[in-house]
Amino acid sequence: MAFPKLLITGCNGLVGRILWKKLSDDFDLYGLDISPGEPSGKIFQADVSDLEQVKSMFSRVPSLTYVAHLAGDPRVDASWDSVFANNIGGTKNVYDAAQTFGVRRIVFASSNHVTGAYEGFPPSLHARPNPALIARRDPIRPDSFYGVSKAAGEAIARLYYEFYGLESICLRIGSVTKEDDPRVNPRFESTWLSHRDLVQLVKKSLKADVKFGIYYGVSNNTKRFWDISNAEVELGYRPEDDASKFMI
């Protein structure tokens, strides 16, 4: 039985290199980075910011079906230019080329940072380190151009879902971590996203019945302030890690 193509933008990153590892046994694994990485005839050097480029790596996947977008600039501090061409641009030009050429999912890698205000923006007086449980309902938050960018992207993907129907899940993922340990930032303990939960949630993203869908992607912290309730119930996310067992 042939799998269904799976292209992972942003392929050579943290998240994309642990989501190329462990999602092979399921799906027919294709790649795109700005960047060439190891050679490989699946993963191809193209630039998001460049509309004729993401087309033309496109136009090599015949019968693509699913995208994982996870191109862009990661940096939190990143410049407006940047996350404008790269991370609003990027995505638009990836959502324009999967509607062009048939693919019917995009789980998209949003932020946790398109809420971060919620936390306070330190030193301030009205700093808050462990905010109320935020959930999706809420109002975005941002607190850098970065998680304005990706606020931008939820709603190009929201925008082509109702114009074209393709279908979109948006994840809001936490803190992912090299060495999948918390222990490396104190915020960690109430954002980390453990590797096997982050597995797990692309997959249920992948594969679900919702057609469109906003949800945080966090492992099961003790100290975790996002709500995954819609994620448990409509995407069947059961994440077993917690940051607080690294901590004792």
The other form holds:
There are 2 protein chains.
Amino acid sequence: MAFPKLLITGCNGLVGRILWKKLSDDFDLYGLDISPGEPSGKIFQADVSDLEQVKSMFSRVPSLTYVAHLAGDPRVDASWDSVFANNIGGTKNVYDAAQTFGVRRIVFASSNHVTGAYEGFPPSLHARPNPALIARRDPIRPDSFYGVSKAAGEAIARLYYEFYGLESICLRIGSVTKEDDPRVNPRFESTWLSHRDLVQLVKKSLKADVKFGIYYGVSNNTKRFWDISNAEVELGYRPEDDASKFMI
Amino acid sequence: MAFPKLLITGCNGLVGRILWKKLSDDFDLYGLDISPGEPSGKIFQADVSDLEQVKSMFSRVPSLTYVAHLAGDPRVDASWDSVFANNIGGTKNVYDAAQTFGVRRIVFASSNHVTGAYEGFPPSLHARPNPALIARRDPIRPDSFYGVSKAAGEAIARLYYEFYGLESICLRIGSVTKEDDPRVNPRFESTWLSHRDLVQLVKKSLKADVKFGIYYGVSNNTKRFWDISNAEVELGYRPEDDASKFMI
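Starting from the form predicted on its own, produce the coordinates for the form predicted in complex with a further copy of the same chain.
Now the complete complex, all chains and molecules, led by this one.
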């Protein structure tokens, strides 16, 4: 039996590269990125802020079932103009194309910065003992234009689920590091998401029975301050790593 | 003592005209609209989707304290391109200018369509007996690109409050009709907001001690399905009208 097709937008970014390596055993992978990256017949160059480019790219992958939508400006301090076009506009374009071409489910890379203001300016929650957990039902408190853009992306995802039945799992991803080591920033002892926990979370998001949800993506860090109980119950997420084990 | 200055964006729209008439006893009013409307030294023509036009207009009203931000595409079935530019981009531009010029508080015209999908497609909740109230803490469920754009506006408002301390009261306004009569649509027996309740709600939003909040704006309709308890407690809102009294 053929693997189901999964398109990763932003496949040449940090998270995209991790997923590309680890999801090929279960999915027939396609990629989209604004940068050309390594040449491949299955990776297409397109700018998600341009609807025609996105639709043209989707048209080249018949019977596409899943999308992992990671494309966009990943910088927390990105300008309004950039996140407006790339993150808000780009997310609407990807959902538009996905709905047009019959995609069943999108895993959307939202961000912990949707509620980043709970951590203070600059973030200090990680330095406090036993802070109350921030949970999915708490009101959004973006800390940046980037955080606003991800909140808008979650709203777009919700609309396409309500109106068209296009399923979405929105992941408020924590701190993923290139070297898979949380010790580069004291905050990451709370917010780190290891590569293998990321991969588990995305795989389970693609397969879960729940059809729409918003979840924090974080490892089982001793100092974690995001509530992952809904991810445990609804997705079966069982994170294996703990940033505190790296700290001496 | 001089009245505090209040700028109404979208002053020539339906809600804008109602507020313009009723707030002049308490505020020194200024207006901004994309259409020229009646000529006046205190009403400026500007397109909120253009940041330079918005900033130029704000610069002409020294010591501006309050903004009622109503400008944007008001149609529930507006296209993505229109709400993207006018409602999302326009709201960011108004907040940007307000922060730049030292505004203290914005009353933002959000919309019940941020949670419109709770009503079904097409809306049928108003026809059900005793539906559960939809409350501010319930997850957003936009029913349209318009609803997405207002959810994004609430996120922008929250960011400016968190980051700059610019205060915002976001009102998820119900159904305001030109003739102030709810009988034009059966749904309005639940969702109607009378002119005088609108004016009371906006006045109290401008004066309330609370510095950020999101509230449903609806009259005291017998068939109301939005929870206004937080508006009663935090703003002192006491709606006086009931759509059911119009129905024979």
